[in-house]
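What follows is one chain in structure tokens, specifically the form predicted alone.
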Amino acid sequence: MKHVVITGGSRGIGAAAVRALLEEGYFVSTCSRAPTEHIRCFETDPALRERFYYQPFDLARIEEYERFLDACVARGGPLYGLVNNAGIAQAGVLATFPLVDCERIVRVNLIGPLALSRAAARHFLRHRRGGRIINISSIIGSRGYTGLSAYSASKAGLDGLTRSLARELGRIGVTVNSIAPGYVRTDMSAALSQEDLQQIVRRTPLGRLGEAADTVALLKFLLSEGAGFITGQVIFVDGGLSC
């Protein structure tokens, strides 16, 4: 049974990914600041709970990540895949945006994935069975968006991590890729006004916002054997918005 760790599995894309991989037969470990109805559902479903592990902690506490991965491996066995999904966003023009909020965004969105990827890389180097690292980025990391400078910077950094780590781990059969969703119908996009959302829909060739399932479909493929020769890529799932 393959073991995949997904950060931020309590809602949105993360919760959809946890459910999809559990239904595919993976053992899935996840974390978030606090449990939600999704987590409680996974923990109580007789068909899923034996292949599910959850640990709550503040994702800005970088020192917790290595201990978290150790706990996951102790429960679910050797690591096959890591999905750095957890992320936070907060809007505000940089000139007046509090530095403490900038720091928290970068710690959760970039330093956390760096810390967990470091721990995963050490695991992969010890076991040498190959594996997958998938970073959930954003088109905003490549295109930017007014009022999201800190978020954009953190996601651009995540894509840089993808490219460099793909070179470091390719020799042991570990692929590293980024998925860059467009504007997805989640709690995070709910902070945008209806006017902004409608403008995004009008600019999107496929004429709609993304759904979590759109990202999860690509995630499942990148975890599969069929994606074994794809690495170092930032793949957009945005309905053509970035064309």
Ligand code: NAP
Second form
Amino acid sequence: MKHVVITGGSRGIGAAAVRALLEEGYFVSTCSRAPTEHIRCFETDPALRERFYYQPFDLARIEEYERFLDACVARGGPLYGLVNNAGIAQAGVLATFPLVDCERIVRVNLIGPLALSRAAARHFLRHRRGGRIINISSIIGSRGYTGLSAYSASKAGLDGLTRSLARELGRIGVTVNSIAPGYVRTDMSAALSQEDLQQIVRRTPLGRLGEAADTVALLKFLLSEGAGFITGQVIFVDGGLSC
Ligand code: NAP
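Compare with the form predicted alone: the form predicted in complex with the named molecule:
Shown next: the complete complex, the earlier chain at its head.
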């Protein structure tokens, strides 16, 4: 059974991904700062709970990453995939944006995935069975957005990690890719005003906001055998907004 670790599985895109991967037959490990109804549902469903592991874990605690991954491997077996999904966003123009919030965003969205990818890379190098690393980025990492400089910088950094790590791990059959969603209907985008959301929909060729399922569909493909020759890419899932 293939084991995938996905961060931030308690809500939004992460929760949808956990459910989809459990339904595909993967063993899925996940974390978040606090459990939610989704987590309780995965832990109690008789058809899913044997292939599910949850640990409360704050991704800002970089020194505990190796231990977190070890605990996942102890439950789910050797790692096949790592999905760096957890992320935070906070709006505000940079000139007045508190430095402490800049630091927190970069820590959770970039340093965390970097540290967890490092731990996963060590695991992949030891086991040499190939594998997958998928970073959930954002179109804002490539295009920018007024009031989201720290978030944008963290996602651009994540895409840089994708490209370099793809080169480092290609020779052992590990692919590394970024998925860059547009605006997805989750708690994170709920902070946008109705006016902003309507403008985004108007500018999107496919005429709607993204759903978690749109991102999860690509995630499932990138985890599949069929995606084994795709690496180092940043793939947009944005209804054509950035075309
Ligand atoms: P969401 O609904 O806010 O969920 C975020 C998840 O990350 C939650 O499970 C949250 O759990 C977890 N998380 C946040 N901080 C954490 C921390 N310090 N330690 C552990 N877990 C943490 O967000 P989403 O919309 O699903 O976003 C998922 C990913 O997609 C993010 O990387 C985001 O940047 C990206 N993305 C989202 C959109 C969008 O429009 N929604 C667009 C482009 C990209 P806790 O809060 O309980 O810790």
